[in-house]
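A single chain comes next, written as structure tokens; it is the form predicted alone.
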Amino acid sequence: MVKVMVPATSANLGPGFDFLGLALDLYNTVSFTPADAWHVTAEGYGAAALTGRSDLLVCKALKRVFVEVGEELRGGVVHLENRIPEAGGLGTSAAAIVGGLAAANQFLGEPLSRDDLLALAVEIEGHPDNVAPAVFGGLVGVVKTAAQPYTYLKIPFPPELHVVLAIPDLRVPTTEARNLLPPTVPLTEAVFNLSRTGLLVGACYAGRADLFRLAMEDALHQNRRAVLIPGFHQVINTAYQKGALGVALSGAGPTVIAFAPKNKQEAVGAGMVAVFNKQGIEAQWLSVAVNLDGFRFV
């Protein structure tokens, strides 16, 4: 049996739309043994809806690796331990895909590199910024190039910043959030995000966490998606009032991610939850570290 832990991921991080992603110290686990038929069990978030199904992303990913290396996979005994909340914006689909790919690759003796797994993960998932952090860990910038499928860069993340997640009990389908975005944007919006993304990456390299608030401003996607998340702007403002240094929509939402000093985590988390509660939305907050290494075997 192979068992792999895959971290949650937070994509976009404000201005880094479809480019930046961060791996978090919060995991889903995939256990896998080949078999003559599929037998899938699950525990944790979404267990009832996943148990007994063979059409899951994790199964698709397992089969994809076997096909890639020319091996046959008729089925498998798969057990899922889901500790990443199902609310959108934390990369649960990416975790399932990367978990399946990594588990199959490990069982077969690791014929594929992590770069190979990234390419397969994007083939299945479609968004490199969602899956790259789950593969490599840390803060990752990833782009599609002509010379090779994807080029990525691991960017140092300020170690003094702690991640605070506000997770509302609210469904925002990624496709619906994506459909709110126009096919073209004004030049001023493009320049705005280019400058903020450059500043955010530079702030990470320079260790300038004090620049995060300015650097995480966005003109491309957050305001347009805010219509799906009651109280979104109030959540952002409250997090800053409580001491956060940077706040953004996590992925397509509705989860909100904040970066705060250690002594401000509770105030930031509780403040964001209180705003959601005033909107009649149940919410929880979590404080997690940054995962630096991507998936790992246990």
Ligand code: HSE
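Because the structure is a prediction, the values reported are computed rather than measured. Under this definition, the rigid core comprises the largest set of C-alpha atoms superposing within 1.5 Å between the forms. Positions refer to the first chain, counted from 1. What changes on going to the form predicted in complex with L-homoserine (HSE):
Superposed on the core, the two forms barely differ at residue 113: its CA moves less than 2 Å between these two forms. Taking 2 Å as the criterion, residue 188 does not count as shifted between these two forms: its C-alpha moves by less than this amount when the rigid core is aligned. After superposition on the rigid core, the Cα atom of residue 149 is displaced by 2 Å or more between these two forms.
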Contents of the next structure:
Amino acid sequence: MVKVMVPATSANLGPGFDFLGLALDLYNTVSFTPADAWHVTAEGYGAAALTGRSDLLVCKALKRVFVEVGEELRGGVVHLENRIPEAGGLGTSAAAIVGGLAAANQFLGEPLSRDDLLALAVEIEGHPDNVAPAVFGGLVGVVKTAAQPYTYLKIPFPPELHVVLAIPDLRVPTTEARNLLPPTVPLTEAVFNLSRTGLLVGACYAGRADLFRLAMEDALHQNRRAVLIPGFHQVINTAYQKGALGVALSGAGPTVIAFAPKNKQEAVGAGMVAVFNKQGIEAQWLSVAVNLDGFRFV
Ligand code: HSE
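May I ask for the structure of the form predicted in complex with L-homoserine (HSE) now, the form predicted alone having been displayed?
And the full complex, kicking off with our chain again.
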């Protein structure tokens, strides 16, 4: 049996839409051994809805690796331990895909490299910015190109910035949140985001956490998605008032990610939760470390 832990990921970090993602020290685990039919069991978030299924992303990913190496997988005994809240915005689909790919690859004796797994993961997920940090860990900038392997860069993340997640009890499917976005955008919005994205990457290399607030502004997706997240703008403002240095929608939301000095984490987290609560929405906050190495076997 093979067992792999895959980190949660937070994509975009504001302006870096479909480019930037950060791996977090919070994991879903996939255990796998091949079998003649599918036997899926699960514990943790969403367990009841996953147990007994054979149409899950993790099964698709397991099968995809076998096809890639010219073999067939009829089924498997799969056990999922889900510790990543599934509200949305923390890369649970990327974790399922990368978990399935990594487990199958390990079982087969690692015929594929991590670069190969990234390409297969993007093929299944569509966008690359959750799967890349789930594979490689840390803060990753990844460019989806016509040719593979995809080019990615691990960007140093300022260690003095601590991650605070505000996770409201809302469901925002990524497809729904992507459908809110227009197919083309004005040049002003494009310039707004490319200047911030450049500044954000530069701020990481320069260790300039003080630049994060400006560098995490976005004009492409957050305002359009805010209609699905009551109180979103106030959550952002409150996090800044409580001492955050950067705040953004995590991926397609509804989770909000803030970066704060260690001594401000609690105030920022509790402040964001209080705003969601005022909107009548249950929420929890978590402080998590950054995962630096991507998936790992246990
Ligand atoms: N870049 C993707 C999006 C991430 O914003 O739709 C989804 O987690």
